[in-house]
Each structure stands twice: as structure tokens, then as C-alpha cells.
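Shown here is one chain on its own, the form predicted on its own, set out as C-alpha cells.
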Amino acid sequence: MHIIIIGSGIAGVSFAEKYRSYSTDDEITLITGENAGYYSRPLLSRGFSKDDIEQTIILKTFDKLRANNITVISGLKITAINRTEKTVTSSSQDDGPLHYDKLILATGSAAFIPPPFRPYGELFFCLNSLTDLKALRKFRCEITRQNRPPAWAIIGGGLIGCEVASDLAVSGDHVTLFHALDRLMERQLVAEDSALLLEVLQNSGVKVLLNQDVKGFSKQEKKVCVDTKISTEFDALIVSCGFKPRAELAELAGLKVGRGIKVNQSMQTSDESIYALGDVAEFPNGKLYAFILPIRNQAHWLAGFIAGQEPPNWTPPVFTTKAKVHGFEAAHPYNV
């Protein structure tokens, strides 16, 4: 059997390694647009306070996966799935279609950009990949070489926005956090913990602006501006408004798609030969599991299920999460 996995995040790599532990004979091919290796996405938001982050964030090189008899094709984007022929086609003109018996979609998620912000894409950064982090660090280095701290605007007071704001602030930068609602991380925290988080961020030097109606962005010479009722200048902007599952490839192939790729409780899509897992998979209860523990659990379970070692129907594990905000400990469980 030939299993093709698309995606080299925790979902794709965990599945590949676990399935290899069940089967030494089946062919496993992992295809990814990444080149740097398998890295820890949760550590991206700690990417400014650690000088060696670009090296230490790599959990495993692709060569190490290859040494485990997993074929890794890096730097390649899959552009189409032919469900009739059971093949995938890449953007490379040099490679022909690759045949699969089972296809695993572990394509993860992209940064969600609210529609009003999309016309201003050249004016802001996102932080969703190691490539994004390297671009941000390079920009920050250019400013600090002028012997002054950068001034950042973070748009979005959710989990990632708060983490990034915190890490930039403890690194000595000037940070202003714009949030549309009246409290931070309102989806994960009770009001009491949101208030505590606000206090911790303010004490670290972050200027937090709640109830902000950001209308757009503009450029003033070398500065960029956040346009609310007034226009404020910064060196750079980071939009951090949540995530969007990368379901375009599945949708193009005619698979059922909602918020993510729709799967049954055994992670099977509307095509019996194609599975989806990780934060791109939408389960029958409408949930997308975007946290490390359930994603790794999904990957290990699915490997066992396809290998005939697990009964049907994945059960989500009990899990929680924790914001990586310097000096913040929530007093109540997170809503996950």
C-alpha cells in the first residue's frame, strides 16, 4: 500500500512515524511545501526573546524522517487531487502525478485575514510559519541596528496576538495591542482571567486598546498606520486574528468542506480513500481541534486505525492548553 501525506506539521509527521511503527513494508510519502524540517509551530510566538530560535525550533530534520524509511518530498505544493485515478499533482512541471492508495490531508491552517484588511496585505505581517518568523526577525533586526526599539501594532487580542505582544515586549520593543472586543482571549478565558492577562501585559509594557474598530491600514513614508478613529504610526503591523483551515485543495477535489474538511468520527472524508486530521479536519460535532495534544492523539489513532490496530471512531482526549504569555497563569481552566 502507498500512503501519501500532505503536510509536515505535527499531524502529518506524527501520523507518518506512527504508521511506520506499525508497518515496515508499506510505502509512505510525505509531501510538504516546507524546506527547513519539522518544526514546533507553538514556539513561533516565542520567536523574539530567544536568539537561537531559528535553530532550536526545528524538532527533526527531513533527513531524519528519511532515515526512518519515510520518503519526504519538500518544497513542493500539491495543486490537485484526482479522486478517480487516485493521484495527486504538484506545481512542479518535472514531476508526474503520484498514485496513492490512501491519502492523508494534514494541510493545517493559515492565518485568517478579515476581509476589510485584505486589500492592505503588503502593509502587515502574519506569524503562522517559520518563514513568517524569519521575515519578522529580519525586519526587527534592521530596526534595532538603528539603536532604537521597534514600535509594533498587534491586531487581535486572541491567544497568538497576546503571546506575540508579550514576547516582543519582554524583548524590549514598544507594543500596542488592538482588540475588537472588551476583554482579551474571550474565547478561552473567563472574565476574571482576561482581566489578569490585561494587567500582566500592561505591566510588561504592552499598551492594550480594547473595543477597537480597526478600519484599515495606511502608509506614511517609512511608517505604517492603524486607522481607527485616529491614525497611529508604527514601524510594523502584525495581524493576528485567528486561523483558517487550508481546505482549498479538498474543496477543489469535490470533498465536502465546511469550516474545515468534513470528516466522520474515523477521520474519513466524503471519499473513503482520503482522510483528514489536525486543525484542518472538521468533525461531525462541528469542532476543529487546533491544539497539540488532540492533534497528536488523532495522528496516532488514525495510524493505528488504518493499520487495523484501532476500532472505528476516534474519541477526543481530555486536554487543556496554556497561553505562552510571560508571567501569566490563568486561575481557571481554559475553554477549549
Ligand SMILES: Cc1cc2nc3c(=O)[nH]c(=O)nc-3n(C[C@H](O)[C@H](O)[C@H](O)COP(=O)(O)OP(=O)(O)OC[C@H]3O[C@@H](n4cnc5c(N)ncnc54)[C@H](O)[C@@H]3O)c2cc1C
Given for the second form:
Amino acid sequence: MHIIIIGSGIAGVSFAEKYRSYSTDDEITLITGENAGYYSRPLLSRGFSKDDIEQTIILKTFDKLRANNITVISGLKITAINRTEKTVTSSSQDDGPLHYDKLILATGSAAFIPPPFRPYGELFFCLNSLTDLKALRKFRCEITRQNRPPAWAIIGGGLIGCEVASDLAVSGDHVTLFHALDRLMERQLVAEDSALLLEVLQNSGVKVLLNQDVKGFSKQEKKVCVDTKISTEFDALIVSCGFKPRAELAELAGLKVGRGIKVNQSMQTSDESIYALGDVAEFPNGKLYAFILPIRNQAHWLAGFIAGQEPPNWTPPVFTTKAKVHGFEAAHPYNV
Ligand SMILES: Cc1cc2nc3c(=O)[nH]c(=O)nc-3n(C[C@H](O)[C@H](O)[C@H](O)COP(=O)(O)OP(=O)(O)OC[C@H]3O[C@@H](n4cnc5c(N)ncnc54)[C@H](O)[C@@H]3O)c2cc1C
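For comparison with the form predicted on its own, kindly provide the form predicted together with this ligand.
Every component of the complex follows; first up is the chain already shown.
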């Protein structure tokens, strides 16, 4: 049997390694758009306070996976799935269609950009991948070389926006955080913990602006402006407004898609040879389990299920999360 996995995040890599532990004979090919290896996405939001992050964030090189008899094709984007022929095709002219017996979609998620911001794509950064982090660090270096701290605007006071604001502030930068609602991380925290988080961020030097209706952005020579009721200038903007499952490939192939790729409780899509897991998978209860712990659990369960070692129906583990905001501990459990 040939299993093709698309994606080298925690979902794809954990699945590949676990499946290899069940089967030494089956062929496993992991295809990914990434080049740098398998890295820790959660560490991205600690990417400014740690100098050696670009090296230490790598959890495993692709060569290490290859040494475990997993074929890794890196730097390649899969652009189409032919469900009749059971093949996948890439953006590269050199690679012909690759045949699969089972296809695992672990394509993860991109940053969600609210529609009003989309025309201004050139004017802001996101922090969703190692490539994004490297671009942000390079930009930050250019400013600090002028012997002054960069001035950032972070748009979005959710989990990642608060983490990034915190890490930039403790690194000595000027940070203004714009949030649309009246309290931070309102989806995960009770009001009392939101208030504590606000205090912690303010104490670390972050200027937090709540109830902000950001209409768009504009450029003023070397500065960028956030357009609310008043216009304020910054060196750079980071939009952090949630995530968007990368379900386009599945949709193009005619699989059932909602917010993510729709799967049953055994992670099977509307095509019985194709499975999805991780940030991109939407379960029958409408939930996406976009956190490390449940994703690793999904990957291990799915490998066992395909290897005939698990009964049908994955059950989500009990899990929680924790904002990586310097100096912040919530008093109550997070809502996940
Ligand atoms: C800044 C940040 C901080 C976070 N902090 C935490 C935390 O503290 N705790 C926690 O539990 N979770 C955290 N998360 C969420 C967690 O990182 C994600 O839920 C998890 O990494 C998703 O893993 P995944 O394998 O599903 O997808 P991803 O990690 O997104 O991997 C998807 C992979 O698919 C590849 N790919 C996509 N499309 C194609 C294609 N067409 N062809 C080839 N390759 C393709 C991509 O290149 C990538 O390798 C954080 C996320 C971010 C962005």
C-alpha cells in the first residue's frame, strides 16, 4: 500500500512516524510546501525574545524522517487531487502525478484575513509559519540597526495576538494592540482573567486599545497607518485575527467542505480513500481541534486505525491550552 500525506506539521509528521511504527512494508510519502524541516508552530509566538529561535524551533529535520524510511518531498505544493485515478499533482512541471492508495490531508491552516483588510496585503505581516517569522525578524533587525525600537501595531487581541504583543514588548519594542471587542481573549477566558491579562500586558509596556473598529491601513512614506476613528502610524503591522483551514485542495477535488474538510468520527472524508486531520479537519459536531495535544492524539489514532489496530470512532482527549504571555497565569480554566 502507498500512503501519501500532504503536510509536514504536527498532524502529518506524527501520523507518518506512528504509521511507520505499525508497518515496515507500506510505502509512506510525505509531501510538503516547507523546506526547513518539521518545526514547532507554538514557538513562533516566542520568536522575538529568543535569539537562536530559527535553529531551536526545528524539532526534526526532513533527513531524520527519511532515515525512518519515510519519503519526504519538500518545497512542493500539491495543486490537485484526481480521485478517479487516485493521484495527486504538484505545481512543479518535473513531477508527474503520484499514485496513492490512501491519501492523508494534513494541510493545516493559514492566517485568517478579515475581508476589509484583504486589499492591503502588501502593508501587513502575519505570523503563521516559520517563513513569516523569518520575514518579521529580518524587518525587526533593519529597524533595530538604526538604534531605535520598532513600533508595531498588532491587530487582534485573541490568543496569538496577545502572545506576539507580549513577546515583542519584553524584547524592548513599542507595541500597540488593537482589539475589536471590549475584553482580550474573550473566546478562551472568563472576564476576570481577561482583565488580569490586560493588566499584565499594560505592565509590560503594551498599549491596549479595546473596542476598535479598524477600517483598513494606509502607507505614509516609510510608516504604515491603522485607520480607526483616528489614524496612527507604525513601522509595521501584524494582523492576527484567527485561522483559516486550508481546505481549498479538498474543495477543488469535490470533497465535502464546511469551515474545514468534513470528516466522520474516523477522520474519513466524503471519499473513503481520503482522510483529514489537524487544523483542517471539521468533525461531525462542527468542531475543529486546532491545538497540539488533540492533533497528536488524532494522528496516532488514525495511524492505528488504518493499520487495523484501533476500533472505529476517535474520541477527543480532555485538553486545555495556555496563553504564552510573559507573566500571565489565568485563574480559571480556558474555554477550548
Ligand atoms: C503562532 C502560533 C502559536 C500557537 N500556539 C499554540 C500553543 O501554544 N498550543 C497549542 O496547542 N497550539 C498552538 N497553536 C496551534 C497549533 O500550532 C496548530 O493547531 C498546529 O500546529 C496545526 O498543525 P497541522 O499539522 O494541522 O497544520 P500545520 O502546522 O499548519 O501544517 C500544515 C502543513 O501542510 C503544508 N501544506 C499545506 N497545503 C499544502 C499543499 N497544497 N501542498 C504541500 N504542502 C501543503 C504546509 O506547508 C504545512 O507543512 C499555535 C499556532 C500558531 C500559528
